[in-house]
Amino acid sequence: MPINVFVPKFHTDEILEHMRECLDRGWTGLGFKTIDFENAWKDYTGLPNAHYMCSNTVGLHLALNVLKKKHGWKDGDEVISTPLTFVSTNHAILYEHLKPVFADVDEYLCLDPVDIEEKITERTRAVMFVGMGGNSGRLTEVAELCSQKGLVLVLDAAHMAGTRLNGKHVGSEGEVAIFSFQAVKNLPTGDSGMVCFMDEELDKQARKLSWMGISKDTYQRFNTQKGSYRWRYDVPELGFKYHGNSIMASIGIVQLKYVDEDNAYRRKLAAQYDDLLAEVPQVEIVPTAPNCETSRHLYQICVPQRDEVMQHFYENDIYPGVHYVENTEYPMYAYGAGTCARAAEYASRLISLPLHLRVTTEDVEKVVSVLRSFSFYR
């Protein structure tokens, strides 16, 4: 059997019970289960607000759209971001006609607060912090820097479902945190996400904008509104169709019940990798930040001859990943090439080893054995 970098695992029978409830009731869209999932997520994380979205990417865009209006940002204003991320992080900045300015990463592959400070200009308005692989990096220092400089902190927490920093679930460090429940994330659905504003008024604004700017969504009108004009609504501003649906929420409600247990298993596998790879001198393990109980979405190492190592894995029916290509290699971000030397160097050596609920301890031993069998510098 091949050993793949990602294979999700679902509690199928329990999920189907929730889905059946949606189908029998005839309500599969916004409302009903989405509300249940939002409440469950707030209870789990301790965050004050949670709005269920159809993806993390739209949540990032919606967050920046709301923040731009609130703070009066102008087109061309700058958001400091990382070049070592999935492109949706930086695409969301471009969607709002803002400019990503790239700061370098630290040994945790998260934004380095020292380089953030060096990249601040008179047009800097926000920092987009990515918790790479579930790692918190120097998030506390970045939050303090943003507070000192009057910058908005946006947390792209796509990998951080279940990550705790100093014993508290991440998300409250900035103005907004956006989580991902995409198909291979630690809390997988088909594809969806959650945008969590700390300010209730911003949460209310996001809810209006995520349903086309309509003043009352269908669920509200037909389940809370009385009288003969339940069909009536207003459209006070231009919005989007970004909301989540009850079918995806049904999956999320069930998966959330097991996320801590699942993440503990990932950390167990990661500890096994740590022990076995300590004996392989060519391998540099990406560390976990102090006081961080990481979700362990990724287990990342750096090796010389990365592309040859990947091919060696393929020849042995093992299929790791690379997270990520340094974004300045893409045409739209090429203006930032050469500005983040550490991110570029890491990106040339990174490998994400298989780490998911279907990976066994025997699989970990095989992955490490195959890596050991590679002849470095041949």
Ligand SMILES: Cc1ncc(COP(=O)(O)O)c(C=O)c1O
The other form holds:
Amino acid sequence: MPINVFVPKFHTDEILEHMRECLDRGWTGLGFKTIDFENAWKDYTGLPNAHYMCSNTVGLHLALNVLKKKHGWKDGDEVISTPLTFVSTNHAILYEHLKPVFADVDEYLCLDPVDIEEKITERTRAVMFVGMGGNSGRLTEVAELCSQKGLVLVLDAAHMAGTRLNGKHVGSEGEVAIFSFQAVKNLPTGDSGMVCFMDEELDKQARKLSWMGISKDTYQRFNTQKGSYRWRYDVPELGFKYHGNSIMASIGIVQLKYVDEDNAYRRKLAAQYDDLLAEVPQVEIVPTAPNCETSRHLYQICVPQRDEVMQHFYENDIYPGVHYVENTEYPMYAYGAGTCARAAEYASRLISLPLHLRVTTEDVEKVVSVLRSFSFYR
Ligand SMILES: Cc1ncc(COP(=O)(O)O)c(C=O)c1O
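Can you swap the form predicted alone for the form predicted in complex with the ligand?
Below, the chain from earlier opens the complete complex, with every other chain and molecule after it.
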């Protein structure tokens, strides 16, 4: 059996019950299960607001759209971001005609507050922090820096479903946090996400914009106007088709019930990797920040001769991942090449080892023994 980097595991029968309710009732869209999921997510995280989206990517875009209007940012204003991320993080900044300015990462592969400070200019408006692999890195310091400098903190929490910092679920450190429930995340659906604003007014604004800028959604019109559908609505603003639906939410509601148990299993495997890899001198393990109970979306190591090591894994039916190609290697971010030496250096050595709920302790042993059998030059 191949050992892959990610394979999601679903509680199929329980999910199908929720989906059946949607189908029987004739309600698969926005409303009904999306509301239940938003409420369950707020209960779970303790965050004050949660709006269910069809992906994290659109949530990032919507968050920046709302914040740009609120704070009166202009096109070309700068958002400090990481080059070591999935491109959604930085594309979302470009969608709003803002400019990603790259700061370097620290040993946790998250933005380094020291380099953020270096990169602040007169046009800096916000910092986009990515909790890499579920790690909180120096998020608390970054939040403090943002408040000192009057910058907005946006948390791309795509990997952070279940991450706790000092015992509290992450998400309230900045003005908004955006989670991903994409197909291989710790809380997998098919595709969806949650945008969580601290300010209720911004949450209300986001809700209008996520369904084309229409003043009232269909579910509200159906359910609050004497139980029958009313056709009339207004469109005061230009919005997007970004909201989530009840079929995806049916998956999310069920998977959420198990996310803590699932993440504990991931951490158990990670601890086993830590122990076994401590014996392999060529391997550098990416540490978890102190006081962080990580979701453990990823188990990342750095090795010399990374591409050859990957080939060696493939030959042994093991398929790790790489998170990520440093974004300044892509044409639209090439202007930032050479500005983040550490991110570029890490990106050339990173590997994400298989870590998911179908990986067994025997699989972990096999992955490590295959890695040990590679002939490193040094
Ligand atoms: C760091 C990061 N940000 C954003 C995203 C985008 O999430 P989604 O696929 O839900 O749009 C992802 C993953 O896919 C990610 O890994």
